[in-house]
Every structure is written in structure tokens, then in C-alpha cells.
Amino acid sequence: MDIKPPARIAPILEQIERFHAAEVRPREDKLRHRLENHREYLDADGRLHPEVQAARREIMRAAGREGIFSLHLPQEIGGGGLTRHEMFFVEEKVYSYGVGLNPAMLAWTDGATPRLMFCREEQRARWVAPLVAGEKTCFNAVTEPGAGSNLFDMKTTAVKKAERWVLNGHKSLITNPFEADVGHVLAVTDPGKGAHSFTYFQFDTAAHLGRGFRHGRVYKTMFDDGLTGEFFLEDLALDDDAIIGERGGGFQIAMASINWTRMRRAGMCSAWSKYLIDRTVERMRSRDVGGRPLGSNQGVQWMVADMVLDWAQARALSLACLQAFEASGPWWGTRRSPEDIRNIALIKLSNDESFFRVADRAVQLHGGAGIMKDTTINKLFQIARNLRIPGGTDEVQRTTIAETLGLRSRGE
């Protein structure tokens, strides 16, 4: 298992770092004031602030300039064509910098995501190009009030009509719904046809707003995003090339996006503990209680070392699994096996625990100024506990792996 990054992506390595250097420290600087202040970092609806969103979008596109921003898309799309192996070290080293603009760096949920490669080619120039080259952002559209993560639960229809594709229904907790250029939508087209039930749908967001296309409310997260929201489809009419892949194909480019989702987080995951690992034992060093250094404490030596113990564990089961994810095909097919379907799992399963038990004892030794909402060590906390339920929670990660396992539910 290799530790290390491969000296293939070291010069990729060295490029991030100088254009963090000449794009995104500049502009955090510029904004300080508002990365640093909740209040400031929102404006008056609860959304993201026009000037930060502004700031996210311009490293976005100067990132796909670079030739950073899709490093994990194959190359005839227009990606980088990174396997997951690669990416770990390169999300690694972006999330390095901490919880400011550096995440625009690299394409996530509201960018260029793997839905992109079931895209035909007479749809790439129009769909694909600009995503990939961060030029414009998008939104995935699944979870639904009463469908999380369970995608049969979900309610929203697709019903052809003539010649025109018809969508009805009402997505919850979305990433970017209000910025987003295009919208990217799961719908139910063939009900009762189990996994093939399922088909994705692209639109234009700009030319059906208001026209079938309808912004609900802003949700105050718990990590004040000003990302998350819901919308409405009233009639939305698309025409078949709307659709992303095959009618019915939906549910497996859903799972191949998802999946993404949750191999991503150990990279970020691993950044973000060691970011915090780094914080508290300069910390522990330099806070002194009783004339001695707050570190000198075995009680305190031990957080720190079950820190250290979680970020290394986790972060080698990452790559272990991913490497042998990788050894059964590329990581963004559709069929898997029980084997790579449970190292996905244990990937977010284990990232999403240790991080979070990380984030806790890091506010925890930090004290007073741990529980200060608009510190770097609260907000990476919050984080930490959001992701512990998109992308499917740790209880799904659990019941996943034991199913793999070949462990069913009674009745089943």
C-alpha cells in the first residue's frame, strides 16, 4: 500500500500549492472579514454572500484554467483522468489549507461530477464543457422531503407527454439550487421497474426559472452553508435530450455519482484531521495552566495521541481500499462487486467517525476557544458532524457492509 503520494502526481502537488498561493490566499484575504464572521459570510436571506459566491466561482474558473478543477474526470471529457488512488493525495493537499475558499479548488457536488460521463456526445459541448471547465456550477437533485436515503421513496415524476418529457415535484436539502446553471435531476419515468425506474434529467436553469422551474426556501444549516435549499418542478417540460444517459438508467449514474461522494471524503477527511491534529498540539504547547504547558498532562497527551490514532487508521484503510477498488476496474463503473461496494462503504463510514471524534477533542482541548462559532476548529466541527448523514449515513454504511457479508434483514 502506498503511504505516500506517486511521484506521477508530484508536479500536480506543487501546482496546487502555487495557485493557492496566487488565487485563493489573495481573495481570503480580501474577504476576511466575512470567512471569519457568519454573519458577514451570509447576507440577508440566509444564502451565501454575493462577494464570496463570487469569489468561489472565479477560482472555480481560474482552477479549470489550471487544469485542476476536473482532475478526476477521465480525459476525453476534458478531465485530468486522476484514478481515485491519485485524487486521495491531491484532495488531500487542497484541503490542507483549512475551511476557507481552498474547497473551490476542486469540483465537487455543484461542478463537474461523474454524471457528466454518461452524457452523450452531442450533449458535451453544450452540458459537459462548461462544467468541466468550472465556467459554470450545477446542482444534483435526489433527496426529496420524504426521501433521503432510500431512492424508492421518492415521488417526483417524469411522465412523457407528446413529444416532451413532463416533471413534477419538490427536492429538498440541494446543494447550490439558487446559483447553479444547470440543474441536474433524478425523477421516477418507469414506476415499479425496481432499479430501472429511475431516469436524470439535465435543464437550463436560467431559461425554465419560473417557467416549471420554482426556488423554495434557504435551509440554515447547521454550518451556515448558504448553499442548501429546496425547488419546486410544476410542469416542467424538457425535451429528450434532456435526458443524461438512457431512460431508466437513472438509479446506477445516481449510485456512480454518489459513490464519488463517499471515496471523496478520505482526502478531506484526512486534511481536515490533520489540519486539526496540527492546531491542537501547538495548542496544547503553548497554553499554559498552572505554570506548565497544558500539553505536560497525560490526560490531555492521550486525546491528543486517540487524534493521531483515528487520522492514521482511517486514512490507511482509505487507501487500501481504494487501491483495491481501482484493481477490479475503473472506479466510476456502474457494476460493482460486494467487495468494492463494502470498501466504499467502510471509506465514508470510517472517515465520517473518525473525523468527527477528531473535530470533538480537538473544541474539547481547545476549551473556550473551541466552542467560538466562527473559529476554524468550530466550523471544521460542524462540518464533521454534517457529514455523518449525506451521501447516506452511517447507519446505511453499516447496514451496507453487513449486507455484503451476505446478512439480510428477517423477511428479506
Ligand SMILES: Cc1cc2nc3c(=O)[nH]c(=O)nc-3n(C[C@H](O)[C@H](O)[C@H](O)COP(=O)(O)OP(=O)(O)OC[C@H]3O[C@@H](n4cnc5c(N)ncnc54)[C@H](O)[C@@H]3O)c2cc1C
The other form holds:
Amino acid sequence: MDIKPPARIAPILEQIERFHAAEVRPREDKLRHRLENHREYLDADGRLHPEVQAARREIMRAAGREGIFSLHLPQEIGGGGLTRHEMFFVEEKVYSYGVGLNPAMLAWTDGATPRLMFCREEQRARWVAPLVAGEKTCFNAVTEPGAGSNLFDMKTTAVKKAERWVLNGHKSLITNPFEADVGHVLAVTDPGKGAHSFTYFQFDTAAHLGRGFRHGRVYKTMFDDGLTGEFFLEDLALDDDAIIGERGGGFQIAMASINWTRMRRAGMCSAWSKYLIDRTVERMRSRDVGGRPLGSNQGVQWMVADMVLDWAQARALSLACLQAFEASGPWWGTRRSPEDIRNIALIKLSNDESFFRVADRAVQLHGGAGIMKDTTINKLFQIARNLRIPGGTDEVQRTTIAETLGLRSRGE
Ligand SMILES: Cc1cc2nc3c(=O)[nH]c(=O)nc-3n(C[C@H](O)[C@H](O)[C@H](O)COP(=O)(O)OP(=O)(O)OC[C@H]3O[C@@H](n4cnc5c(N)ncnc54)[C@H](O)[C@@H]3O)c2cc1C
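Having seen the form predicted alone, I'd like the form predicted in complex with the named molecule now, please.
To see the whole picture, the full complex is given below, headed by that same chain.
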């Protein structure tokens, strides 16, 4: 089961180890009082505390300088050129450190995403390079109060008026809307054209704040991320060069982007599941109940065995799917075979659900100690519960898998 990383990845994993020790761990030590206390982790408004935010940004920039932050992107735009299969091991390494500041080592939805691959040559210096380098952050705004699982319900519009695009809408449940330097927004430009109705726009958030771009509330999520919120577009005026890719090409870009999010679940959930398994085994060995270690009870042993089964199955499935995916062109490509689409949905569904079951058992086996907020066990449980919603819910993944098998509820 212990499927090893390819040889070319070994020095990168060592580099990450050194980077974590030099750049991440010292900042975590300094901010321990905030990282281990949800009241200190957020500010009075419920947003990520500025000190935590600043530390994350410092790590992103340092990781950018070291060439770690964008290892997943192609070299032609400044990335490391790793395949998704190779990135599995990088992501597994980065998340193996738990839930401190370590996730900031790698680009996430607020950083260098595959949407950048669709920017034109002349857009690269201004819009792409700073995100690839971790110098700036962005948000990806697709969801709206009335459009989540089905983006065809979208109401945000971009209408061409006297040479400029005028955007209006309300985007909700967005990661990083308050801190992002760059906004990526999906809007309807060509209603009634099915998948060709949507266009992606990018804009400088600071330049438009109060001038067409207005922050809404921050959401109090169950995992206290302090990063999720809403915003409003009120006659936001943008030029043609704000378009990412082509007019009408937004749906394909959104799917390329979301596919990346889904595939990224594999290394992340594997690492966090293993983290929980290791700590649970440790606890089952050291915790005595009724004069003997908890782990000597067969009922407990079977629960631990089920945790390992869930982790190992999702990991093996993910690696097989990612390997199959390598053979079918660039991972950010917009033309995917039904098998590719199914594999991506299988990765997200299997990882999200198995990680959730692992986390649930870890909490149960830790007893009252697992219920306490501000423990890593509990935090990972909250995160695991959350993961089953963003990036396409469990149900959306099941529907996608069924559709690749020719089962459709509408049309055809
Ligand atoms: C922490 C967090 C961060 C997020 N970050 C972003 C972000 O950065 N950018 C962004 O654009 N969005 C983001 N989202 C939004 C996320 O993508 C949506 O929440 C998700 O797609 C589900 O949409 P919804 O919440 O509107 O639920 P709904 O679409 O209302 O669905 C509710 C429930 O019904 C189920 N359901 C829906 N349709 C069907 C069906 N046909 N058959 C069976 N069941 C169905 C769903 O699976 C779900 O369980 C984020 C969400 C969260 C929680």
C-alpha cells in the first residue's frame, strides 16, 4: 500500500521539509496562541486575524521564491511543471504537517489556479506572474445565493455598453473576497447559449473597491476559516482585456479550474487521514480505560482498521485515476473524455467521504478529548465535513459519475 513517490520528486519533498522547518514552523510557533484558539484566530468581525493573514502571505511569497508555490503549473507560465500524479506526493507532503500555516506553501483556490493558463500572452506580466509567484492572491467567484450546484442558474451579468463591460450581481460563499488583490468572476454574457453563455473576467480589487465592487458579510463557517464571504458587483465597468480566455469560454475555464480543485483532494485527504490514523493509534496505545489500553479492545481495533481501509482505498484509487489522467493531455485542458471526468469525480467523492469517515472515527475514539475545539483532531473533523460541499458536493459527483455512464435525468 505504501506507494512511493517517483524518484524525481524525492529532492522536491526534501526541499519542502527544509522549507517547512525554516519558514513555516517558526511562524507557527510565534502564532501558536492564535492557531490553537479559534477566538484568537479570527478578528472581531470573524475574518482571519491580520497576523495570521500576514504570516500566510509571507509563506506564500517565500514558497514562490523557492519555486514551491506553483509546482503544479506549467513551466511556460513560471510553474514547476509537475504532473498531477507527481503533485499528489507534493500535496501529501505539505498536508502531512497538519492544519497550521502549512497549507500556505501551495497555491489554493486563492492563488495560482489553472485559470491563469487561459490568460493571453499580453496578460501574463500583469495578471499571471504575481499570482504564480505568490506575490498576490485572488478569488474565484462562481457561486451565488441562487446558483450553487448548478451554475446555469447564474444571475450575474456582464453587458457590453459603449465599449465597456458592465457587471452586476451578488456572489456568495466565496473564498478570499476581502483580501484578494485580483478578482476572477464568472458572469453571463450570452444568455441562452448553454455552456457558451458564460465569460470569465479579472479585475484589480483595490482599484474597484467602492467603484463597482463592494464587500458583503463574512460567513461564520463551522471550521472558522475566516476567509469565506460575499460581495456585490454594482455596475462594475471593465474593458475587453479583462476577459480571461474568450468571450463565451467561461464555462470550460470554470470546469478546468474546478477539476483541479477536485483532483487536489487526493493528496490532501490522504495526508490528513494518515495524520488522524497515526494520532489515533498513538492514543489507543497510551490511553488506559478499565486498567488496559483502549487499543486492546477488538471493537476499537476494528474501528482503527476501518480508518486504514478508508484511507488506503481512497489513496490507491486516486493514484490509479491520476496516472490514467496523465495519458490524456494537459490536466488543465478543456476537452475531457467521459473516463477522465469520471476519474476526477471518483477522486473527489472517494477522498471527501473516506476522509470524513476517518475523521469521525478519530473524534469518536478520542472520546471527550475529540470534542474539544482547538484540537487538531476536532479541526480536521470540521474541515472534513466542509470538504463534502465546496468544489461540487458528494451528490454532484455521483450525478457526474452516472452521466459519464450515459444516465441522464434531463435531455437526451
Ligand atoms: C467553505 C466554502 C468555500 C467555498 N468557496 C467557494 C469559492 O471560492 N468560489 C465559489 O464560486 N464557490 C465557493 N463555495 C460554494 C460551493 O461551491 C457551493 O456551496 C456548492 O457548490 C453547493 O452549492 P450550494 O451551497 O448552493 O448548495 P445547493 O446547490 O443548494 O445544494 C444543496 C444540497 O442539494 C444537493 N443537490 C443539489 N442539486 C441536486 C440534484 N440535482 N440531485 C441531488 N442533490 C442535489 C447538493 O448536493 C446539496 O447537498 C464555497 C462553499 C463553502 C462551503
